[in-house]
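One chain comes next, on its own, written as structure tokens: the form predicted on its own.
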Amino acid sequence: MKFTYQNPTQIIFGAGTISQLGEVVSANGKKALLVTGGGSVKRSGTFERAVSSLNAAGVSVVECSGIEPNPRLSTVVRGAEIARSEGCDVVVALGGGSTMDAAKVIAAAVFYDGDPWNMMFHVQENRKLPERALPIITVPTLAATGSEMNAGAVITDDKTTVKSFVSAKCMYPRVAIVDPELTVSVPKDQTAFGICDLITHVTESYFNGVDGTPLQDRFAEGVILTAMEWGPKAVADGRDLEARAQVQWASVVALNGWVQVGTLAAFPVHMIEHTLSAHHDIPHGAGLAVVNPAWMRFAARSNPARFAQFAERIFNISVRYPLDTEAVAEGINRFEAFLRSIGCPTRLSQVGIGDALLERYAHDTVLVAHDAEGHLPGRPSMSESDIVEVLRSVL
């Protein structure tokens, strides 16, 4: 292994920690752009608690509301314009992964010279990473993406329906206030989708990473087992604060970079799902629940030993080495059954997607992420026809 790792985000974790928001933000600015989504934070009372804490600390608030579940480039541009015109000097994200992603890009777009779309990973010409951003404070209200403690963001271009991503050092949040109490009102389906999302973050590096990372394997397995133990409890009883807290911490750990250190992993499942949700605006975690088991069956043909290890360590399935295709299949089947048991879809038809655009999905996916041969990076890499095969298997 060879790697460099740093995560500068301070995390304040625990029930009731939203009360510290004003103190934290006032150390970074005096006029906050408060970025929110579709209104759930107001219905739950979280918005009022946040504003009260900010005002008590002498921080004035300008709201940027209406961030979509799959945030749009036009919304990011709107947010940056509000921040500039109102003279905001700090950005506070109050919501789920989409809200936090949008807030990061808004904070960077305030200073960005040119079209913010040119920040994105897939741009071949004129790509320029942002080098400066307003200070960012994240307050997640959903356990799912881990966006509260990393430098990445995923944005959709309204005009082309292309969904891409950016990661830049200046987009690391200064502080993440992670209060599990804020997630108790999350509906069962969104809770389940978040559980699938956080698990997929670690299965991506677990299955697509380089060999020789046994400690990272154990970290990944620990996150998966924790999510599978406490996730169903959070779905069954949303007010189970202990379950909410364990799932929330698993979500943070799953994508703050620590599990992925040294794995050099691609994220093919996420790339495929991004295309689906760009076209159909489905919940990200729901799309992952459909794609991930299907991708696993495809990838297991090339790397059966890794999937046998997954079956053995996650589900205690007896494995005969070096190759046990029955155990491999059983492990994937049990994982898919777990997703169904907590209320996740496992077929495209369940999220309203048919077979009309399969080739378009494959094309758009490799447009965003591809290797020198034009294939989607992963283990194994995937041609457009491979992507179509995977999607067709779960119609």
Given for the second form:
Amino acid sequence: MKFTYQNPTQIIFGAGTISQLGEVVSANGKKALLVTGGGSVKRSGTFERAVSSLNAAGVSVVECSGIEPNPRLSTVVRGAEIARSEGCDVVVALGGGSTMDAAKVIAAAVFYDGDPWNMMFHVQENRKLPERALPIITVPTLAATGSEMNAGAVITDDKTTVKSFVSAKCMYPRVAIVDPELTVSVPKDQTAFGICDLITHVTESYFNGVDGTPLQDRFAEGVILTAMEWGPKAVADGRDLEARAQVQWASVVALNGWVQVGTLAAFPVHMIEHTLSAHHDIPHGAGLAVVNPAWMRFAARSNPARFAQFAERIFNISVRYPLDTEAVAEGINRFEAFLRSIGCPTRLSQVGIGDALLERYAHDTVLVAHDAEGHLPGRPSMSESDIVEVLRSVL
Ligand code: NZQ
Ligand code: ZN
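For comparison with the form predicted on its own, please write out the form predicted in complex with ligand NZQ.
And the full complex, kicking off with our chain again.
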């Protein structure tokens, strides 16, 4: 194991912490671009609370609303134009992962020379990471992506329908104000999709990482078990603040880098899902719920020991040795059943996707990330026909 790790984001966690927003932002700027989604923060009263906290601290507010789920490049360009023309000196993201991702790229695009798409990863020659961004403050209203405390962002190019990601040091938020009270209004389906997303963040590194990371394995298992214990409570009763808090803390830990550190893991399930949400605009967590168990069945063939450990430690399934393939299959079946039990889809047809474009999804996925053989990196790496096979198994 060998790694360098630094996460500079300060996290302020707990019910009611949104009241600290003004004070936090005023330490970073005087004119904030307040980035929001399609209106949920206005309906819930969160927007008003944020603006009054900012104004009370002497911070003026310029609004950039209307960030769509699966945010588009054109929206980011619009946001950067507003920030530049208004002279904003700090960016505040108030919303879900889409809003936070757009806000992060807007903050970097303000200083970026050229088309911001060039900062996104798609194995292009002229990729140029942003080196500078306005200070970013995140206030998540949905527990899912972990974007509030990481340097990543996922954006779709509306012209080509390619969804890709960027991760750059300057995009680490300065501060994440994580107030679980803001998530009580999240509907049941989005709550469940968020639980699937956070679990998938840790299963990616658990199954695709290098061997010899026992502590990271236990971190991942802790995140999964916590999400499986508290997630169903948050789905059953959205106003259960304790459940909301535990799920949200799990979502932060799942992708702030602690679990992945030293594992060198690729994220093949995410890469495949991003193509589906790029083409069909489905919620990211719903797409993952379909792809992840199907991918697990595929990957377990070449890495059964790791899946046996998952079955044993997550579902208390007793595994007989030499390796018991029934136990491996049972672990994956139980995981899929858990996703169904909280209301996630597990078939493509349930998210309105048929078999017409399977080859295209595989092609686009590999376009964003591939190794020297043209395969999607992961354990095992996947050819385009492997990706088609996985998707076909869950039509
Ligand atoms: O747009 P509004 O009106 O705010 O409504 C949103 C949206 O319709 C709603 N919502 C959010 N907070 C709410 C609420 N509704 C009621 N009450 C609240 N408190 O939920 C809907 C979905 O929001 P969205 O932000 O799209 O969801 P999520 O947080 O799951 O973010 C998904 C995006 O993040 C990317 C995904 O690809 C997708 O584009 N990801 C970002 C990552 C990162 N930066 O690290 C990693 C992830 O793996 C993921 O790829
Ligand atoms: Zn995700």
